[in-house]
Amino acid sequence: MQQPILVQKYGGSSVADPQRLKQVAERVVAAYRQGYRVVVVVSAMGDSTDHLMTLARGMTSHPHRRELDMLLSAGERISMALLSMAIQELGCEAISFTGSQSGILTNDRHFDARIIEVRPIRIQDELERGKIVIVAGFQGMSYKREITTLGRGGSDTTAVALAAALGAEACEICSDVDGIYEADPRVIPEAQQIASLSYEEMEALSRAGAKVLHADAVAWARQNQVALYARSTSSTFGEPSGTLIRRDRDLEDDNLMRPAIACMNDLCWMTLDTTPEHHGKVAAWWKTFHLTPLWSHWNPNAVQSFFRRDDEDLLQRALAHAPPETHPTLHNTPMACISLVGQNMSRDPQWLSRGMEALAAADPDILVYQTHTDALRASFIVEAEHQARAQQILYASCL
């Protein structure tokens, strides 16, 4: 019987310097020596991706996305090679691969590509030879044979996609936090760790702003039934720890109906003073510039839309080409979206009403610009300067 495959992913803070890389190498080797065939996905070291972005913006205020991919993909390649060296120093054979060498095929969008297929032939060959395989996360190759990157958090998606393609027993997402909490413990220190979540709950939390796991990675795990763990890099391999994401939560969990809180605090806000006969022009304009709003509310006299602040440069360029009938305004006020996430949120109006009442009663300066609900979320959009206070109020009143 073949040894089971384990995929581990280590984030940028876990590989930020040579000492931390050596600690990761020790944890990887511990898994290998406990009988696993190990594939490790790594992010770029520390803030190196931000540093590379700064270099790009030093050349031009609007870097071409293809050249950004060529530049940014270098960060993960540095991590993979150094970790491979550290593992070899511990007496185990290791080999590093880029995303394209690993068989990760994507669409042809640069800077935010999506994985369409994984052909891990070279990885399988090296696992059969008894080697530990290190893979550069966040990147792949398009069907046009171009280097592509997967957007922020893309290394998580790399790890889960590889775990699915390899039939891995589990995928560990290791970072500087020890699991998923019912709220951000940096904002709400009394928040409790969650032992397990369903794929749907975790995906909703991630899309609402929880930073520990990337939403696309959770979607891959759900589609392929990959057992997913969020764990601390400093945890001892083999000891129970962290949060398990799986198909169903434990029905005996006392907190099954207790929502969790997530926050997106990097939103920008656009309004368009336009009428329904021009809505089609708005949609066509967005399509031309590859703009995808997080939320849009189409009213008879206006369209209100919220985008990630990462898209602000693209929005500024798009404004120069907006249809004159739309009268767009990109507001300067940074916005945040605070969400209550849990089972059947949209079916129970108490959560929305309790949240609105609590925010209004506790702090009249916190204005709710919009609300949004779906099956697992009740969201409140407020000015970003109030996001921490709003989270604390919702935690005290709703959890």
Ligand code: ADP
Contents of the next structure:
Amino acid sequence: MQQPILVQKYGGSSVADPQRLKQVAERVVAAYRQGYRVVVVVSAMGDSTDHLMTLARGMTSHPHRRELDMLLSAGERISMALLSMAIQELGCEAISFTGSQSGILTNDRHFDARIIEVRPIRIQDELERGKIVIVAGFQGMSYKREITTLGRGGSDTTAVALAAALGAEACEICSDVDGIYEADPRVIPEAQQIASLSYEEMEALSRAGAKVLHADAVAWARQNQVALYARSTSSTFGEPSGTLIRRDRDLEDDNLMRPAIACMNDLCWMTLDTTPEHHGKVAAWWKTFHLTPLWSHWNPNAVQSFFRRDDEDLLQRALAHAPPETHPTLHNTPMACISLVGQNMSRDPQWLSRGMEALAAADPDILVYQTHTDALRASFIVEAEHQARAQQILYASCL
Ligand code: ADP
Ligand code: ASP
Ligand code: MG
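In place of the form predicted on its own, output the structure of the form predicted together with this ligand.
Let's see the whole complex now, leading with the same chain.
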């Protein structure tokens, strides 16, 4: 019988310097020596993707997205080659591949591409030869044969898509935190670790901003039933730890009876001083610039819309071509959307009311601009400068 395949992913902080890369190499080799065929997906070292972005913005305030992809994909190439060398140094055979060499095929939306298909032929060949395969995360190739990247945090998606295509036994996402917590432990140190979550709950948490797992990665795991573990890179390989994301969560786990908290901290907003007869024109204008607001309020005299800050370059370009009847203003105040994530959020009115009452009572400076509820989320939009305090208030009052 063939040995099972394991896909491991190590994030930027786990490969931030040579010492950490060597520790990762040891953990990879431990998995290999325990009988797995191992595929390792790596992120760029430390903050190097941010540094590359800064370099690009030093050249132009509106970098072309194709060139950004050429630039940013280089970050992961550095860590893949170094990790391969570190593994070889430990006496195992290893080979590194870029996303395109790994057969990761995407659509052509530069800087925020979606994986369409994975054809991991070269990876399978090298696994057959007994090698450990290292793959540069966060990148692929479009059907136009252009290099694309998968959006910030996209290496998680590379790992899960490969795990699905290779029929892996499991996919381990290794980072600086030992699993999924009820809230970001950096913001709420007393938050508890969650033992297991369903794909749907984890996807809702990720889409609400918990960057510990990329939302598209969780969606791939759900569609392909990939067993997904969130673990610490410093955990010993093979010892049970972290959080398991799977189809059926354990209903007896108390932690899951209460909601978790996530924050999307990178929003900007626009108001349009316009009237309903121009609303169709507004939507068509956004479409031309590939813009989709996360939320919009279409009032008789104004439209208020929230966008991701990542799209600010598109917004700036769109502003220069706004239809004259729309009178747009892009506001400077950064915004954040904090969500309570759990079952029955829209059916059970207590969550929205507990959140609003607590925020209003605790701090008059925290103004809630909008709320939204859906099946798995109750969300509050506040100014980004208040996001940590608002999360703490919600944690104290709702969990
Ligand atoms: P990597 O660079 O390894 O991909 P990320 O920085 O993307 O790691 O994700 C790990 C971080 O996610 C943690 O350091 C933590 O601050 C943050 N985080 C946000 N929400 C949560 C949560 N609910 N549980 C655990 N970590 C969380
Ligand atoms: N290096 C990319 C980023 O910083 C992708 C990733 O880490 O997943 O967003
Ligand atoms: Mg990440």
